[in-house]
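Only one chain comes next, encoded as structure tokens, the form predicted alone.
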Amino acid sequence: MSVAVELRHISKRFPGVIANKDVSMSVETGTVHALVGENGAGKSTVMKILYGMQRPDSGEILVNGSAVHFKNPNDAIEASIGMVHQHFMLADNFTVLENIILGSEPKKGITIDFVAARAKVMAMAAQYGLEIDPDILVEELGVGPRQRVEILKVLYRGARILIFDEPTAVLVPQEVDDLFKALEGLRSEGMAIIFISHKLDEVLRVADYVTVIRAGSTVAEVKSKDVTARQLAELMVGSELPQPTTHGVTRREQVTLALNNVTIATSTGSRDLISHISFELHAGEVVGIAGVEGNGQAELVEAILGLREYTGSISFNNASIDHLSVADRHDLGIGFIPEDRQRQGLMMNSPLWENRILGHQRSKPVMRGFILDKNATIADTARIMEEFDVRAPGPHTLATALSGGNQQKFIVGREMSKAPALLVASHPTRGVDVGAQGAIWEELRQAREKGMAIVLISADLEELIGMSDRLLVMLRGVVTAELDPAKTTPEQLGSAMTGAA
């Protein structure tokens, strides 16, 4: 096979940080080549360099044997490179077809030739097994269909080298299977695919080759059939692969959270977003909420936090919180790890010490009476960074400069700092490496042992099963099953989530 893209000795520095140091990688046509490493190891930086979003300080890039110098992503697209980002870049108020052709519209005179565009897009969708409805608004799509739109968008622009950044982070098992079928079709057509992931079992399942980088440098390039997940983990972080498990029964008599017939109606009066949800959560207990995205889990979280109006009742430590604001509920002892760390959990262009304030602006150490205690906040930010292994130069570092895993560890540390009685953890390890995963799982384990009640929502079924004491399955806004994690397999849970069981 010929080499589609080659990175030679790529290095990149930022103020106070060496992101890449002598990274090399060779990707052949007709193969899936995985790129793995800890958060902060330099994966995203080197892929942004390949896609023209950043320029290397040294090293070179070869595409089909010829040296290239990209000034921006348009240059990379011209060289047949496309990137499917972890955070989708779609216009919600446009149709699927409009999103795919946006910026590359075929013209018929001075108007857009939608007939030709539709024919080309539908032919590509059929060729690669990427089923879509071209006329539906993107805002009406779930995560899996949105990803298919992103893939078709880069293929429409002629990409032959595709970069997938954490493509399975938000997918349920059935959607992962569909994605991998699509990748197999792309590979068989001679595409070169770079697959960035923290899920090592998926890496070994889909990739032909794996490049491992640690601390900004390439440490190994191996054939996937020659290594195990444990060996890859050791190459990445120098330790064994952590497992999402809890030990013993820590549930206490005290009921921390109680929901009674909680319902959220739609504005149109059609099917409720969630309907008659009732359950109790005890201190020292983890209840996992399983469901395909879009089946009411997000709305349930918003009701508990006070972000949505609802009927029914919610009690916290045997007292109603129905009429309390979000801030009042937080002050009572309800913590929150958000689903989208960048949109819901951080001010990306602000320093970490300012991000420490978010949600805690009415309590110590952030406040001293009615005055912001900046020095104490900065000192406590440094403590969080040390205790939770947040890798950044210091409290004045902008949140946007941190890798995704370090952003997530910072949010976990911030929420745990107040030792809440109830933690609502929505996808707490989404998009983080095995090292950060293990650290976050350990924090949740210790909090459970100390009596914290935890609502855990995750698309990672192994995480749900391993970390939960009970599992509730949501389908179309209703709790359809309660399962014992000790007696449930990921396949059985996936079936329950889709209504097949």
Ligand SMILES: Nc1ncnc2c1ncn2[C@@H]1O[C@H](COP(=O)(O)OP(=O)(O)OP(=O)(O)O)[C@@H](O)[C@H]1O
Second form
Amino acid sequence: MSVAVELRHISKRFPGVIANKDVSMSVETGTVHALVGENGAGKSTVMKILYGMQRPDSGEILVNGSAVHFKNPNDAIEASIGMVHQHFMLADNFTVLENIILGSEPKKGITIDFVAARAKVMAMAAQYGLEIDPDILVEELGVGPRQRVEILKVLYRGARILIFDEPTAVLVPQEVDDLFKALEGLRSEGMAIIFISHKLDEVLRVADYVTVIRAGSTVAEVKSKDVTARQLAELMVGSELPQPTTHGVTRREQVTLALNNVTIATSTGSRDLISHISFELHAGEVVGIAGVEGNGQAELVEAILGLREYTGSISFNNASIDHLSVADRHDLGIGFIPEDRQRQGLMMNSPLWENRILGHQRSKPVMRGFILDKNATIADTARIMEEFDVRAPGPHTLATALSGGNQQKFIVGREMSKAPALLVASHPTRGVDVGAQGAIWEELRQAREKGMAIVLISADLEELIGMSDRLLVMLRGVVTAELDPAKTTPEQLGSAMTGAA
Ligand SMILES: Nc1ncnc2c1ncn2[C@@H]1O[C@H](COP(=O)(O)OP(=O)(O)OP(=O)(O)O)[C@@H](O)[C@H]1O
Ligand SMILES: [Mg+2]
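I've shown you the form predicted alone. Could you give me the structure of the form predicted together with the named molecule?
The next block holds the full complex; its first chain is the one shown before.
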């Protein structure tokens, strides 16, 4: 086997932060090579350097044995490197086929040869089991299909070295299996695959080699068959793997949230997005909503928060909130950890202290009467950063400068600060490392003990089962089953979600 990519002593600083100092890694052709490390360890940065999106301060990159100096991603693509990003980068209002060939259209004279392009794309899709519908608009796709489009786009451009930055964070187990099958196929074709993930059991399942980075430096390179998930976690953070479990029953008499026949019709009048959903949630209770992405969970959340019109009724602490706006509901004590942290949770180009205010414009410690208390806001931002281990220089750091997992920790900290009576938590630990995951679970457990009611949505079935008192399964907008987490395995839950049970 030959070495496809070699990174030698890569270093990169940002103002006030050393993102990479001495990262080295060597990836052979025909292998899957995982890159793991805590949030902010420098994984995305070093991969952006390899992909030409960032320039290293020092260090060398060799591709197939030759030194390269990329000025931009086009140079990297030219050198047959492709990247599937942590946050997708497709054009929503173009079709799948258009997205795949965008930027590298085959020309027949001066017109685009769509017939040839389509044939080539469909052949690749079939070869790697990346099922797609070429003519559908990307905006209509869930995350699993979107990712397949991204992968095909990268392959279409001739990539032989593929970088995947947390591809499984957004996938359900069945989709993870499909992705791993595709990776197997790519590997056997002699491609080199770099795979970033916080799910260490997955890493061990799919990867041949694992490089561990801590605080910007390579600390170990191991064969995955020689290590356990626990040992990897210890190499990353020097601590043991946390478990998502709650203890005992903390449910109280008080009904915090009650939904009665909540329905959201589509504008076209076809099948309802969610249909006649009714359930009660008590103080001190966690209800887990399980479902394959796109089966109405997002709409259910939007109804509870007041982001969407619905019929039926929702009450909070025994009073109807149907007529209340999003802000009014928030003021009443409904907190929200959003699914899409970059679009819904943060103002990316503002400092963290301004992000502390987002959604909390009317509450302490942000406001003193009608006046913004900037000093108190900054101090409280610093407290959140300390308490939730948000690793960044300080409250004045821009949100965009935080690693993905640290953005998530900040949002969780901000929403928990207000101690809402009800927390709607969408994928609260998505993209955070094992240590931070344990810390967030602990925060949720403590809040539950103090009487917080929690609606938990997660693609991580072990998290759903471990943290919930009750599980509701959603399929095509309807609650199709209620399960007792104590008696449900991830496999059983997975089948219930796909309607197989
Ligand atoms: N554009 C930027 N400006 C300033 N600092 C940055 C920038 N990009 C990354 N950083 C900092 O560099 C460090 C490494 O970030 P990086 O995104 O590489 O981490 P990561 O290992 O991918 O983490 P995660 O698992 O949370 O995604 C972090 O401290 C981050 O705050
Ligand atoms: Mg990252």
